[in-house]
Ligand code: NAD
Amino acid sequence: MEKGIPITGHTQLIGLIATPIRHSMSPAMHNAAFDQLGLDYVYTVFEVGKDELEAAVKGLKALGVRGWNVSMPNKSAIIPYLDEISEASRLCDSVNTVINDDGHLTGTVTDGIGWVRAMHTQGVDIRGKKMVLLGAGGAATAIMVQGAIDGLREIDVFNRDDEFFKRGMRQTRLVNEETGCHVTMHHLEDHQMLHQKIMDADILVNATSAGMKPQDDICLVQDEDLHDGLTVFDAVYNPQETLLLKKAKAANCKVIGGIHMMLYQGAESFKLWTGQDMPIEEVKKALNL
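May I have the structure of the chain above on its own, in the form predicted in complex with this ligand?
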């Protein structure tokens, strides 16, 4: 490392517990931000699955690690080992960030806030809007919950008939009961309903893995679904310009890539651990984004 402050006995540790995880962009993002601000922290990843999760959480707590991110397959499984979780985490049944305040562990989820900030900084106000959301997994649920809390009027969720559909039904029921947003779950296989709902929507979000490598030749909507006036967001950031975004651009839609959500969810976690704002523009430069 040519820049940055040296690691010493005072350096604080932040981690990420998940598996598989070696490919993650988070270490580069957070270490670039620590470097820019001259903060004495270091961020690294730990290959931890469900079997090692309880021991890992106890170990991180015993070592006084300041905080950590959580990714698959631990996002729901970690909840019983924490002292407290945020409202958004409860509605999502998911945690992606843990803050360790002298042994008191608080879990929260920053993906949804990261998505709202990404939309906002790209000039999209979600309040009062109708949205079609593709997916009912971790990213989709976080977007649904925060979008509902922050003022979306209607969300139509479409998922294929897999294990995420049932989970989606449960989470949409909770959001309907506890927010002012009206959420309906549909089968992705119902092409006519999907077309009708997208034609009537302001925002279309893909939060499935369709479009992500190695599924990068898949786009879940048809050319005729995309219309002028629609904002299209794709949570996928590998590749940065997905097939969906290419098609949406060609149809004159406003397009926003998942890399923005990635950066802002990281920035939210960063603030919770360090109390500082992540220098987003400098981080983008350091990561060649």
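Go ahead and give the structure of the form predicted alone, now that the form predicted in complex with this ligand is out.
No partners, no molecules, just the chain.
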């Protein structure tokens, strides 16, 4: 098909179910890739929360939608409505990508792969390193799992004392049992422990919504927690330079924005749906990144 050809009766639909989600860059990214490769697909978003999730999955399946991404608050909640999940999703208790093969729904998680690829493309080798991870939700757990599989030596996870903390305890036990990485859960409210662990870490990752618009004035660490030689990654990509990254840059840390992870996790999903590699460089140009 030629670039810019109108949607037809043969166009295949791919989407994203989450809430809130209207801010997402995923439609622009995937539609730019479809256009570059001449693929007759279109990607859009649907505001879907837990209350609407079961009906939404049944509807997408009934309509023959090729696949969809999943974001908060649905990453774990969607699992009971799928036919099977990948090993990575089992370890994470999280799904961010669903593939619909003639009504058979398979869930997997590409966030962790996207994070590892983002780190690698920015010149960071995670093997043998110590990492502090802020958050225990879907994206955080995917980063933890893939980081452990790909060679991190030690991970200290900090999260508020909420439902995600209890879930995080279960997931860290699995990772400790099934990988060579040592993972420990801590309460985010323990500021002294957080400071101590960051000072001893090679990598700091924020995988919470802190710093995301409209919470862009929030940062979970203090200036004195950051040190020269630390790599700081923020999974938030809107804004592209969060308050955490500004503080880290001022402390002479290496900084990596969430836009890189967003691109590479999207590329993994793209290939699962289409069988083709996403043209990353062309997509970056199309999005002015």
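Numbering follows the first chain given and starts at 1. Only the largest set of C-alpha atoms that superpose within 1.5 Å between the two forms is called the rigid core. None of these values were measured; they are calculated from a predicted model.
Quiz prompt | Motion between these two forms between rigid parts - which of 56, 111, 132, 98 is the hinge | solution = Where the C-alphas swap which rigid part they fit better, we find 111.
Quiz item: In whole degrees, what is the turn of the smaller rigid part against the larger between these two forms?
Solution: It comes to 13 degrees of rotation for the smaller part.
Quiz item: With both forms put on the same core, how far apart in Å are the CA positions of residue 67 between these two forms?
Solution: Comparing the two forms, residue 67 shifts 2.8 Å at C-alpha.
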